[in-house]
Structures are given as structure tokens and as C-alpha cells.
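As a starting point, one isolated chain is supplied in C-alpha cells, in the form predicted on its own.
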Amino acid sequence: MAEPDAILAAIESHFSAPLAGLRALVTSGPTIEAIDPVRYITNRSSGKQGHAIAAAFARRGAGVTLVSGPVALADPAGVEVVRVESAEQMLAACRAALPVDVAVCTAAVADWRVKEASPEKIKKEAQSTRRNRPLTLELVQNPDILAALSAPGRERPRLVVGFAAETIDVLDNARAKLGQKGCDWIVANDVSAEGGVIGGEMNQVHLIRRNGAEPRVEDWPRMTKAAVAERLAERIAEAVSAAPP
């Protein structure tokens, strides 16, 4: 069940459209990277947070493109959904959605992929005549979607927001990511927190915004992912309305 604050925010957003006329891009869910036709590398992301953010944008009048990896979720109302599997497909879909005013990169993109996926199922019997010999997979880095969208250029969104899912040193790692990726804001959360953030309904995040030499950190209480989405959409609406186009 949604929190009262999230319900009120959703109701209020129906009667106002602070993001009307703006285009938003949201990435959501995991990516899956093929090993062979039946096996792949992925992660535990459910897409619940990204889908909730896309829905919150749409309720505020934005035109929203949601680029989603494989998830078991219904499409948010009023949102254009582009379904992808791999990180490379997700980057291509994001570039195709440009230009946009705001980009929120919530997806848990796999950092690595198999250098050359096998066109046929890998048979363990074919690997070696010696039983139980480990299979070695050569991995290469995937494209960095957040950094690509944050790079200077004519099509760079006015506001680029990334997510940092961490298990240790959450704020330190998120601040470092803010500097490395070139985005404007980072939403950091501890995915090892009690209660199961990944796949669960609850989240606790820290919003980190560029503020000169020292980023500004805003700590949010534990709340549902729907409530996180509503609050983030409000912060973004305030920022884009205050900033020149």
C-alpha cells in the first residue's frame, strides 16, 4: 500500500502540470547480457523504482519515454515504453529518445558483457574431456549510459540524474560517481539495507546535487519507492522551473 504522502502527491499532480511541455527520459530495470542463446548475465533489479519515477513524471504533465530492461511490471499510464535487453540496446534507445529536458538513469545496467556470445548453447561436454574443468568467459566493459547522456553537447539534457546503488561507503561512492559521470544529481541508496531494497517496495535514499566544490546532500527517510518517485519528481519540477531553458 502506498504511503499517505505519496497518495496525496499523486492526487495533487493530477490537478497541476508543473512538467507540462517537458520531455523526460527514464531508464529502468536490469539489462541482460547474453552468454549463449539460453544463458545470460543479469542482476536483481525489479524496475519498480524506475517505473514509479516515469509514472510520477507523466502525472505532472511531462512527455515520458521509459527505456526498460526485462521486468515483470505493467507499463505506467501515459508513458511511451521502449523495451530492451542489453546495455548496448539501452544506450541506442536512449540516444534515439533525445533531445529531452530531463534524464533519470535508474536502470541497473550490467557493467560487463561477454566479449563474444556463443551463437549456440555452450555444451559442458565440449569444454574439456577433464570433468569439472571451469569455463572461462572473457568479459568486456559495457557502455556507460549515464556518462554518455551527461557528456557536453547540443543534445545533453538540461538535468541528468543518476542512481548509485551501493553496499558500502554509500555517500562516498555516490559523490565519486557524481564527479566521474558528469551528471548533475545522484540518488544514492544502500541496496544491502535490511528489508531488501532490490525487488522490494521500500527504499531509503540520499539526493546529492552539485553545489560548487562541495556537493549538497539531502537525506530522505525510509519510504516506499512510489513516495521516493513523487518526491524526486517534485524536486526536479522545482529545479527545471527555476532554471532558464
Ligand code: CTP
Given for the second form:
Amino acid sequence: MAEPDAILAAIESHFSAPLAGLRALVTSGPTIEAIDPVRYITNRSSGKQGHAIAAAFARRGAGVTLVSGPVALADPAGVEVVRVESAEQMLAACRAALPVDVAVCTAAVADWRVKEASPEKIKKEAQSTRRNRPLTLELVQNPDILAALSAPGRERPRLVVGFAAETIDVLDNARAKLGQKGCDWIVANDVSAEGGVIGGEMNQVHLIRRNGAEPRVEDWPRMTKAAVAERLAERIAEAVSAAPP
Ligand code: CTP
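Go ahead and give the structure of the form predicted together with the ligand, now that the form predicted on its own is out.
Whole complex next, starting from this chain.
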């Protein structure tokens, strides 16, 4: 029979650190894909949502690895941060962080990279003798990190959560991504220009969870990215306590 003090300590840590003992991986920020040593392709992601999720997990006692592309944000307290630039580096860093219990992919991974980045700065003159002739870059698809982490296998996290950045047909597109990527939950967010989500403080999301044939959708009100992170961490704590490791 456990001592009353031990029981009290266990209850206290359950409420103050409901994710204690859990290993979590979070991807955040954009990736950048080199064209040459001075130029690159990237996107407008700020990393705010991913960093807030990593911080919310750490505050609940999880051991967190945050794999982030270049962002102008401070490292969240109590989180191991791995900085990367390209999608291929991000995938390698994620694989190195395995095994984990939970993975949340919020990074805006560049979908394409230049097939062969030039080792030297591309000169306008070398392209053509004619002024204003368009430069053609050959792009190839980057690896899909969320799909790679979701693939069945010994190291698949127990819970894999993706984000779906959509500008139209938000719920339908997000439901389709849940199927295509093979993750367990997907957070659908409307990133159309009017919402100011990209780079902003606020977010408006729907949490879509696999539930047999028909995914279960929870509509969350418009709230700060920090509040989205808190609520997602709560949902994950509930899911983990319902099915402990
Ligand atoms: N994602 C990823 N690796 C990629 C592309 C996307 O891990 N190469 C992840 C994102 O982190 C996110 C989810 O997949 O969790 C959906 O990303 P999103 O940008 O919404 O969609 P894409 O898969 O890029 O598809 P599309 O651009 O056609 O909407």
C-alpha cells in the first residue's frame, strides 16, 4: 500500500505535469532551400504556433525536441532546440529525435527545392546575352516529413498530429490530408490573407481526429496561437491518460 504522501505527490504531479515522462517532437517554422550561396526559396511562416506548442508541452512536463527552421523567436524554456535550414535537414533531425511518443508537425516545409543548387552565385550575364531573359529553375519535390513520421513501423510515434494550412475548403482539404499523410489528428487552419494567421498572433482552427470511418471534428473559436497550443496540449494529455504508454 502506497504512503499517503506518495499518493498526494502522484496526484499533484498528474495535475501540474500531466505529460511527465512523455517524449514529444515538434517541427516549427519555415524551411529554406538554397538556389545558390546567397539566394533561397522560403515562405512566410513565423514559427509562432510550433514554438508555442513546444513550450506548452514542456510546461506540462514532457521532454521536448523542437526541430525548427530559421525563425526570429527565442528558444522556448526547457526545450531542446535543433536548428535546421532545408527540408532534408529537418527530416534527418526528426529521424534522429526518434523514438518519441507524440509528434506534432507545424513546420511550413517548402514543398519544392532547386534540383541542383549552384555552388557559385548565379550571374545574370552568364545566363544570356539578351537582357531580361527569364531564368528557369528546375524544382523537385521535398520529402514529406509528416507522412514519413506517420508511416507504419517500429519507431512510429503513438500519436502523430499534422497541421493543414488551407485558404479554401478548409475542412474538406484537411480531412483529405489526414488520409493522405496517415497521421492520427490534423489541426485545420484557415490561412487566407483576411485572417492574418501567417505571421500573426491569432489562429482559427478545427481539430480533426480519426474516429473509424468518419473523422471527429471540433471547431475551436478564434484564439491566440498560445491558447491553441494550450488546448492542443490538454487534448494530448487527455488522450495519453486515456491510453497510457
Ligand atoms: N508537411 C511536412 N513536410 C512537407 C510538407 C508538409 O511535414 N514536405 C506537413 C506540415 O508540417 C503540416 C502538414 O504536412 O503538418 C500539411 O502541410 P501543408 O503545407 O498544409 O500541406 P502540404 O502537404 O504542403 O500540401 P499542399 O501544399 O498541397 O496544401
